[in-house]
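One chain follows as structure tokens, the form predicted alone.
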Amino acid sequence: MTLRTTAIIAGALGLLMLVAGLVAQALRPEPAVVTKATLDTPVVVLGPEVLALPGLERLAVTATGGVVAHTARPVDAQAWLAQHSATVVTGYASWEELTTRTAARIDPDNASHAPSPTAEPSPSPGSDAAATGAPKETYEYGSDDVWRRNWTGVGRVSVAVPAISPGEYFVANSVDGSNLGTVEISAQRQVNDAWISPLIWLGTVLAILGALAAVSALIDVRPVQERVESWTTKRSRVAVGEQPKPGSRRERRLAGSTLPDVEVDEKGQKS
């Protein structure tokens, strides 16, 4: 196999490597990912084992109205959750889907079991609440003494995961007792893409070398080779009848180098 053939084969392999690297770069997933789950309960909870997953950055819960988020110690959170229907986020099914389970503790439609909503007294016709028509209905969830930290929002509440102490529960609920909308987890995932750039560069170099070898196969370089060989032969050839320059190395080489005669005394020779 000639050097040119080897270069062409290497160029073909380099082209395949280059294409594979470009495809991998185009399909490479983004490190930042937001995973959502739809909720059909007024409460959502994430335990310490889920909050300890690597890469989690923020939690967000959406609702049609007001929404409140809390943190609590495990014993307090479990005692509170025993009284309320909640969706428990148990982890990731994939980066696009969360795994959940529903703990149906109370049927909100059953007035004999569920705490009934409490409404504020009707505002007077001249009050600001009457003018804006803002609803004042809230849902009774019990004592708030179990919570360690609280966040509130309208339509959405977002909490940074580092703000939650290790070992605590994260609990969010709608203010009016209606079902929440979604729970979102923002995270940074590890993407194994360190091999893509070296593959692209190596494939590019090999493809260029193969292209140069292929082009050289299409160009007749024999005239150039003949000129080089003729020039080399001319420099090394001695013309017939041409005498070397006096004192030159060629003259000494043609004449033969002579060594000086050295007298060596034989061993043991007596004078």
Second form
Amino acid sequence: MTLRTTAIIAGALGLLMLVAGLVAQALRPEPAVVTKATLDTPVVVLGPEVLALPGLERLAVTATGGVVAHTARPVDAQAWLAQHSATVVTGYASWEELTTRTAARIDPDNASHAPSPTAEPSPSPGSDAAATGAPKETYEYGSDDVWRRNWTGVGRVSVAVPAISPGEYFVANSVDGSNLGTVEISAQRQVNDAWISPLIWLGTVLAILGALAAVSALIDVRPVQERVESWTTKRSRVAVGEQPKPGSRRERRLAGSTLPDVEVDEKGQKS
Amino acid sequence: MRRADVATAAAVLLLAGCASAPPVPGVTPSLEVEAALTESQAAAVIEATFAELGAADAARNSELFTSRVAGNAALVRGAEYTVARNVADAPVSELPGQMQGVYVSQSATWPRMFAAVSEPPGDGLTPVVYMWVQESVEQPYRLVAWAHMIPGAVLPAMPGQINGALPLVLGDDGVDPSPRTALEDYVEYLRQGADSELASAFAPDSYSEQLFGARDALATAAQGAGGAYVDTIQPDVASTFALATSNGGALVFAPIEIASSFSVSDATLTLSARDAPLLEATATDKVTYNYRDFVVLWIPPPGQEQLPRAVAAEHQLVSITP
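Okay, that one was the form predicted alone. Can I see the form predicted together with the partner chain too?
Now the complete complex, all chains and molecules, led by this one.
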């Protein structure tokens, strides 16, 4: 196998490496990832073991109306959750999906307060409910004294995970008692992409070498070689046809080396 | 399968290894603040309480106690409002809203409580000890009792608001006497009077001394009118709480109900102008003064030769019945 053939094979491999590297570059997953879960309860909960997962940055909960988020001691949150139906986020199924479980509770105290799409307007013409025809806007969740920190929003509430003290629960609920929309966890994940750039560079170099080898096989370079050899000869200290100087080492070298004459006496013959 | 599909599948498989697997929940981290209430939570409750109290004070109307004042505190303040509305020189008592200390617990069950000690009022009175109780997780903390500290008494050091004080069951024998025994003995001491054998079980305090002094005077007056004076004293054990102090002792927060009956024969009682608004019917020859007292007992830690004593107490009239 000639050097040129070897270079062409290496170039083909380099081309494959380059393509693979560019594809990997294009499809590389981003370090920042947002994982969502759809909710069908008015309350969503994340326990301290989930909040302690590495890389978590923000939590966001969406709803059609007002939404509030809180933190609490585990024992207090669990006591509060015993009264309400909630979706408990238990972790990641994958980077695209959260694992959840639903804890359904019957809350007779609030059964009559649940918003209904057929809520009757107030007989009072001056009331807001009559003006908007909207269902009851607040739901009786009980005292807020159990919560250590509170965040409120309309349509969405977003909380930085570092703002939640270790060991505490995160609880979010809709203001009007309707089901929440989604819960989103924003996180920074580790992407093992350190191999992509070297692969692209190496593939590029090999592909270029292979291309040069392939091109050299297609082009007659003998005139160029002749010119190069002529130029090389011309650049040498002795021009073609020039006779060496008499007695010079060059003359002796061109004349061929000669063995020195050595006289060897026979044994027993003494002069 | 076409070659393109194979290539795509290979690329996806290759890239699937790029992102690390999602983390899996592990050990649950421990809480930084173990107390049932953080400092900011307690401050919010106190602020809301005094806002409600201030509004009710301004209107002299206990019906404005909607969420933060309840129980005996509402009864006592309501009685003060009644008197204040009917007697010109009978203002309601001053309740300072600035606190010098807040005692929270680690309680994980309900009902639970926290207490606070105010800065001294400006009129030379001693600081006020307040007690808030949360009956259930859905209920707010409500101010249910208060009492001025007894002159000369000192509250013991309590655990800070990070860890909170350990709540003690009334029968806890880690302190001697147990909170229940201390309360029952103190109430029995109040029933029997200064000559009781239990007098030696408690350090002297001005609350019991005033109670005994009034009892002696009223009993003498009743006897002079052919009647009698009787104090009926009952602890409200169900509403009593105990917290461990920093050095192994205990503080017992105890509401006490006292009914003081004064009767005469062949005569008609006439109440003072200050008491008359609290009379729920017409007085004849017998009236009963109903009090909702609040006593804070300190039980020293084991090994100390100090006696249990009342460190805060208040005799609070709520109604007068025939």
